[in-house]
Amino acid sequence: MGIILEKTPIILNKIPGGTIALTTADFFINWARKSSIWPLTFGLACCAIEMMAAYATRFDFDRFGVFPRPTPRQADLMLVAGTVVKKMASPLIRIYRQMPEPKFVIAMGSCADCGGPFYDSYSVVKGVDKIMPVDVYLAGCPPRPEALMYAVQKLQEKIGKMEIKENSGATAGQESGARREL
C-alpha cells in the first residue's frame, strides 16, 4: 500500500466502489513532530563538544530530522549539555519558558543529570530536573555522540505515544510538579 499506510494504525472498510482508510489524527501529528525535532542547543561545558560532534559529518544528526535552532521560539527540544550553575539557572528557565508547546528537555551528561563531579559545590545545581522537567537523561562524562542519537531516538518513541487532549499540553502535568525556583 505504501510506506506510511503500512505503519499506520488504520481500519480498512470496503465500500461499494473502493476502500476507506480510517485512522487518528494523533498518529500523523506525532509522526510529524518526531520526524522534525528542532533543538535549542544549550552547551555549558565539555558535553557541548560532543553535542557539536553529533552535528558533524561523521555522525550526521540531520538525517534524523534534528536541525539546531538559534532561537527558543523556533525550538521544541532543549539539549542541556554540561554543568548548570545557580547563576545560569534563571536564564535557562527564561529560555525554556520562551519555547512553544510541546517542549522537551534532554539532560546531557552527568553534570546536567545530577551535578557530576561538582556535586559538592555550593554553586552547582544538583540536576536540571530541579528547575525544569526533563524527558530523557543521558548519562556519561561526556556522553558520546552515539549516545545522544540514542537519547533522541528514545524521545522520538515518547513523542510517538503522545495523545492530543483538549485543554492540556504535552508536558503541562510534568511542568507544574517538577519546576522549582532557586
Contents of the next structure:
Amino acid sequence: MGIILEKTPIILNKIPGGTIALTTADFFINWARKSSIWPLTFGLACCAIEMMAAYATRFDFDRFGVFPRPTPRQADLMLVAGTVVKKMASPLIRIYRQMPEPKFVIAMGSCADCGGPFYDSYSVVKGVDKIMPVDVYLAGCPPRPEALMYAVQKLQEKIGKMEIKENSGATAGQESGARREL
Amino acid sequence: MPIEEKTFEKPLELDQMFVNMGPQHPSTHGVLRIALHMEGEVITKAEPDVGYLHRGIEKLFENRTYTQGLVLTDRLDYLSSMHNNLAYCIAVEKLMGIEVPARAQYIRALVSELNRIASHLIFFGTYGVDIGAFTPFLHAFREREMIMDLFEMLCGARLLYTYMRIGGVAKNLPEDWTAKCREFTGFFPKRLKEYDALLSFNPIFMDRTANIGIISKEEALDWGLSGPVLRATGVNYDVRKFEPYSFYDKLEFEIPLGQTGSTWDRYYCRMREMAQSAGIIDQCLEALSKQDMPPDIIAKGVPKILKPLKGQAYGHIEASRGDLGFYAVSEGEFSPYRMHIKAPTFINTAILQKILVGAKIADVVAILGSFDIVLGEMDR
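Now that you have shown the form predicted alone, what about the form predicted in complex with the partner chain?
Full assembly next; the chain just shown is listed first.
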C-alpha cells in the first residue's frame, strides 16, 4: 500500500487469509492526505510554465500523487506560481476561500515569496503571505521542477506531523481565511 | 475598473446570461478575464479585462540602469525570453550606436529560433489541452525539455535566460553544444510529422477549429495584428524578412502563410514556422563552424556603466507572438527616461472583442487559445 513499515506506528497480526494492521488514526489520515495532494491548476506568471513542466514528461508529478484539478472545490493545495499583483489579490483570496479544508499553500518563486525582481514595483504584492497563510516557501526565479518536487515533499512532511485537533491542525488562522490588510 | 454585472443598462431577459471567464480559468493561459454577455449559446458582447499581471515593468526600467533593465525583459514574455532580450539589446544598441560582432549575431539568431520552437511547442501542447486532447501536451514537453537542456548548457537557466548582453551575448557556445543541437534539429522534423498525424489533421480537431474565429485580411491590418495571427490571414509580413536584424538577411527561410485566417490556420502557421526555425538553426550552426569567423569574439566591449547620449531609438524583432518592439528614450542619464514596450499579444487580444461576437460559448476557448497569449507581456 505504499506504507514504509519501519517508520510506521503499526501492529501487524497475521491471520489466515491476510494481515490485520492496527495503527493510529493520525497516521492513517495523514498518510492518505499526503499521498494525494491535489493542487489547483492555476498559474499566474513565469513559474506556471515550470509548474506545467513538472506535470509533464520527464518530471511526471503524478508519481507523488500530485494531480492537478481545475476547480478550487476539488483542490487541497494552492500553488501560487508567479507574481501576485494588487488587482489579482482579491480574486486570489476568493479562490482560496473556495477550497475545502484542510488546505495548503506553496508560495512558488521569488515573486510569491517577497516580490522578487519587482521588489520596488507599485503594483506588486510583496509576498503572497501578506494576503494568505503560506506553508512552504520556494525560492528561485523560476524554481526548477525538481525544486517544486522538493517543496511538495516538505509539505508532505508537514502533513505527516498533523494531529487530530479541534481545529484542522493546519496553519493558524487558515480555516477562517484570516488575512492581514494589504 | 473591473467590469461588473451591474454595468447592464436594463435587467437581463430570460435567455440572456452573463458569464465571467477568468481570471482563474485553466484555459486562459494566465490571468486574462473575459466578460461574456450571451443570448442562449451565442455571444453578443465580449469584453477582455486585462491587468491581472500588471507588474509596472515599464516604470521599473526608469529605476534601473541599462544593464540591470535586461533582467526585467525576461519576465515579459516568459515563454520566449531570448526574443525579449534581443529586442531590448537592439533598441539600446541603436541608441548608443554599438555594432555587434558577426559571431554574436549568428548566435543571437540561433538561440532566438530555438526559443521560437520552445514557445510554439508550449502553444501546441496547451492548445491540445484546451480542445480536449491531453497527449500532445506530453509530446510537446518531451521535445521542449531537449531545448531546455541546450539552454541550460548555454546559460544555466531553463526559462528566464538573460543570455544576451548589450553588444553581444554572455557566453560562447560550450563544447559539445553544436553536436547536441544538431542532434535536436535532425530529430525534430520527424516529430513535426508525428504532431501532424496526432493533432493537426485529426478530423475532430479540424472540425472544432477550421471554421471559427475567422479574421479577414482587412480586419487584421485594421486592428494592427502581427505574428502568426496576422500571417494566418494571408498577409505576408515578418520583421525578419522586411527589416532584417541579426543577419536574418543572410539566412534562407520561408514565411508560412495561412489562407482563411481561421483558428486552424493560426495553429498550423505556427506548426510550419517550427520547421522553418529548425532549418534556420542548421544554417546558423553551419555559419558558426566556418573558419572565417574569430571563435572567441562574442561581444563588443562596452563601458561597465552605460550612459547613452540624449536621444531615442526603436528596436523591433519578430518574436514568437508577433512584432515586439522596445522604444527607448534617453535623457543622457544612467537609466532610460522612458522605455515603452510594444507587446504583440496586447494588440492581438484586442480583436477578441470583435471576433468573439456571434461565436458559440463552446468555441471561446478554441479561439482564445489560438492567439497564444502571454499575460506577462500583455499587462507588462
